[in-house]
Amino acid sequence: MKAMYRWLWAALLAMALVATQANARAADEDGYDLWLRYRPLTGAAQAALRAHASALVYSGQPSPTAAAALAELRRALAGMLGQAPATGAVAQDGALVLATPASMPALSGMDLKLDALGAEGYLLRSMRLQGRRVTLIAANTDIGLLYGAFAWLRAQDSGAPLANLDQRSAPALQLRLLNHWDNLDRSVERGYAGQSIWNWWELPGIRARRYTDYARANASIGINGTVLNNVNAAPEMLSPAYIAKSAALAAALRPYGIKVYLSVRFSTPLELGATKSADPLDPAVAAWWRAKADEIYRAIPDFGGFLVKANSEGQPGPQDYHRSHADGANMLAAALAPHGGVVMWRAFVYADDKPTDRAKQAYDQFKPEDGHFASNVVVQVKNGPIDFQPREPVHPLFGAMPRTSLMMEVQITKEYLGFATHIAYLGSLYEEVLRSDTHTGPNANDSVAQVLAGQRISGMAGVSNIGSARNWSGSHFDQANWYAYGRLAWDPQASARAIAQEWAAQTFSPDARVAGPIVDMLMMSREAVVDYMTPLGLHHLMGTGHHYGPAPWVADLKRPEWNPVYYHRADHDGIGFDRGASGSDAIAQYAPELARQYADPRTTPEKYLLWFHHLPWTYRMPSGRTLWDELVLRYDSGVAQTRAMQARWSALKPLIDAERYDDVAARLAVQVEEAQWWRDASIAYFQSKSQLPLPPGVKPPPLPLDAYKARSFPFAPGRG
């Protein structure tokens, strides 16, 4: 009997321990709050914050933007401290003081050097003001104050010493935009987080709170514009009804410094029956666009401008009338110029009637037009010459058009990187591109970041990964890509690791036991994906249409450049795309120093080797292994890295709320399985070409090649 009581007592203790551990875990979160969570602080952390946020001080009647800054600080401090601080106009010890020269004329005499911050920059400084010890958030404009308020909150969440802050920051790029590939039926092309967040049916009368939260999140990372609709645009987007809907969204976003832009179909006046052609040199066509621009600006006075995809993938454009890209862009630019609007003309062009290497076609079409574009046209160039691959060399147009404004387009949504299922931190991809040396200017190091910042109209555009999913991006970890894009668009010289640290601290916890492993996962994730999908410079091996899963065997599509075999060119003799002088000569589009480096496989970086060279399977790699062995081992490395991410996440279970932990764990389990699938299918296919044995100790694919070929995904998301 005593033994039974002892057993019962032990069982009760164990149950109590489990309950205690469960209660110790954080409350469940669904991810809606993103990195703006503002959870309660306790103990020393709360006391420290109180000492530096005893009150909010602002003089005068705030504008909607200044009011948004004050509201964000009140919301945050109420969440972290349990109550919002008092708001007044007189400084007191420990106060947060928000001021512009207009709201506090005394700033002009303080030698704060605000002029250098421009219209959007901000200053954070711990100082004495009117005899009081305060933290000053100062800017030239109210939007600068809003950015400064978010920067102060970021400093607090990241553990910066609030007692001696001295930060000043201004954006390096003027246009920091999201491109929504959202359709009017709320489907999203290459979107993996549900429907479009824009409920076009309910607009303009019903404006969801989500629009304001979207604006808050974007302003917090410095994004200042959004293209509302798909680059494969519908003519109806410019109808009076949809202009009114767009105006309603503009009103919701305006207090947060976000302008709206529209993607437009080049043939819109023709398709709406207003003109007999879409020829950009037809006076009637130009008159229609001028009238349409006037109509838009009457509804949206701060409208940003047009984004245009023309003469690409079947879209209409000026070349349909034997006109140039500059002819088309300049006609639209003339319509927008009186209002201060810009035309963003995409350089993503290729055609199936051109036998030229697809990687060369954008350069071939746009380089000769350098200097022909109007001053309010900016050519929007993808980060690489193909199409948002897991890894590409930098696009040769960067630095090659000195008389034309260029902005860079990247994907935040993961069309080719496992959708919202696989973890792939794109901050490291953006950093890799931005730091790439173009060797095109007079400086010793003319990085892409420097090229972008030196444009007359400077900017970056990111194809959005945002949808109607409660956590915005489908996967909790995909929020990091949205965050990293915004932070790097503001400061292209920033560190992807430092940004990952900020995001992890704000989104999960500043506790090093949590943030450290999450940052490690992020920083290893993209390289893992590259290794199990497209190692050593391979590219465009994904499944037909949906772009999910391996399909290096596809060879039957209508257009040659849609087929994976076009890119890897594997045969019994070797693998890779020869872009040297003996092949497509795409290397010649790069600056001479880069061209010399890429021309020789021995000096080509391994990560681009098969992008630029077709090499024998027995080619000796720097590791001493053959190319075949190296390729196989890279596939294995990708799977191993994915398992390592899974192990790191598993160890965090006691420290993460159950809802987010379980969701990420489930996605990681799928990613491990699919990394193995990528590895097995790719090795099976390429071994059928090389006819070589696997390296010693490497396991063969468990299924025959035909089994991998048989997989299909007729209802994959993101088809639009």
Second form
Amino acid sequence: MKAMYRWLWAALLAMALVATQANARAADEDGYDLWLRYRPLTGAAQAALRAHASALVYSGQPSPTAAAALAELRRALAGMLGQAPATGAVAQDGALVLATPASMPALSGMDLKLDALGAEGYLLRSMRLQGRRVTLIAANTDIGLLYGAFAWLRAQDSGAPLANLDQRSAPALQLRLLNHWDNLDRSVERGYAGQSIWNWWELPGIRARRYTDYARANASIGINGTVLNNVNAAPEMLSPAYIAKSAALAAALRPYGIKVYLSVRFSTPLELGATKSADPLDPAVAAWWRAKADEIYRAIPDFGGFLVKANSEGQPGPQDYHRSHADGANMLAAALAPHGGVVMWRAFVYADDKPTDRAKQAYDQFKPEDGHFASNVVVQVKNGPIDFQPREPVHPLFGAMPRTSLMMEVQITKEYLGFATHIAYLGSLYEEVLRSDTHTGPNANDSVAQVLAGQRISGMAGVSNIGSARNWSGSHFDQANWYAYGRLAWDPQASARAIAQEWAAQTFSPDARVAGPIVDMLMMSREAVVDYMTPLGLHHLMGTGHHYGPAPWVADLKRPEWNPVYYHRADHDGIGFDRGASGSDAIAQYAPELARQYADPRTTPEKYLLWFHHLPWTYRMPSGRTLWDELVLRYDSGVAQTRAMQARWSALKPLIDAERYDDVAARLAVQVEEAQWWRDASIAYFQSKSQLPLPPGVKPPPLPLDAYKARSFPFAPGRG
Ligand code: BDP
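To test you: the structure above is the form predicted alone. What is the structure of the form predicted together with beta-D-glucopyranuronic acid (BDP)?
After this comes the whole thing, all chains and molecules, with the earlier chain placed first.
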């Protein structure tokens, strides 16, 4: 009898638990709110927040930027506490006080070392003010206040204790930009999140509310500029009608500290019929650009400047007139200089009439021009020497042009990492690049982060993954890449894992049972993609044009360096690209220390092995396995890691709202399938070269190679 009662009791308890769990499953979310969700708090969390946000204090008439900071805090507190806090000018216990030396002159006498915060930094400090216990958010400027407000919200959302705050932060880089590859017809080159966020047709009259939410999200992670249009730019971008449209966007973004920049086509005046050439040394051409810059600044007084893709992939440029990159950049720079604008001149150049290794061409062209660029030109260099691959060694130009400002361009959109379908956390990729030692610089071993921070004009650009999709990025997890990019552009020394933790806490929940597994998934995701797509330093093996799926066999494209076979060079004897002295000698472009390391396969990091070396299939790896066996096992490991991510997510089902859970689960199912496809197709192809048996226990690809080759994807997205 007693036993039966006990059983009944246990059964009831279990039912009750299931019921509360079902009730506790959060309400559906569509992802629009990003990491700025401000969902209602309960119990102790609510009481704690209330105690540290009893009122909002600000004196004086707020500028639009200070007003945005106050509005964000009001919105967040109303969301989390159920009611907006009182606003006033007098400190009270538990108040959040926002102040700059201009709004509160007393601040200057308080020994807060505000000077060190510069024009964009902030401090958060729990302290006594006018005898009251308050949290001070202080900055030299209103934009610093806005960044401080978001930092305070981030601290609170991530579950940090609010009682003893003492944080100060200032950005390490000046330009923290998004690059939109958005076309005027609203298509997006390499975009997987719907149409362009910019509704060019309806602008300037109709200004979507989303533009303001875009600005809030960017300001929350410190992004301070945006290039509105594709680097493959249309000349019409500089027509009066489109300048007016850009001006409307600039007005929406301005209160959030975000400047607008434009990509320009080098031949614009010629194509608009205003000049007879686009020669940068033709006075008529230079005069046209000067007048155009004046016109832009009349409409957008704080316009940031131009981004230029010239003499690259068929785009026009100064070399069409036998002029140098510096000639082209300096002519545009002269037009912008009177207004304080900059020219971001891209180093992503390669030409089909040059038989040189594509990885060498940017360095070959730009290094000799070091010191020739005007002071308001910054050369924008991709993170690696080829093109946004899942993994590349760093670009040899970092640290190699001491008399030229260099900034780094990374891709946030995942052109080569599974579009918006696969989970691949790019925080890990950015961190790997930023921490790479260039063996240059004042200390002889500066990391890329240090090299970037030391530039006269410093910055990073991220090719945006934002579109008109309701969840902004096409998938919930891709929001993490936007977030991580912004946080690392602010602090290039920050940790990708810590950023993943912040993002997961804010976007899903600070509860360790939720955030923990999500951080694990993020942190394993990029390596998984590398392993099932391009392990051991392989690169550029993706399908033609769209870059979707495996196509290592492609050999028939017009330009040699568009063909995957150009990059892997697999034959019966071996695999890999010899970039040493016996090959293209790209290694010689690196600092001597690095060049020495990369010259020998034994000292080359395994992750870059086939990037720098062509090796026999029987080459002995440090693991003791042959290169062939190791390669096959890497493919398998990529698939296994993807399955592990899927398992982690499945276990989270009771703790995540159904809408987001289902969307992520569906994408993970596709990712597992496609990881398997990558693995099978790649092994089938490389085995046709190596003619070697698979290691024991490894499953052969289920289909013959021709079946993989036969797949085609004429409607794959992202081709602009
Ligand atoms: C490549 C893209 C191409 C871009 C180019 C660039 O495939 O669509 O136009 O980069 O950065 O990765 O200019």
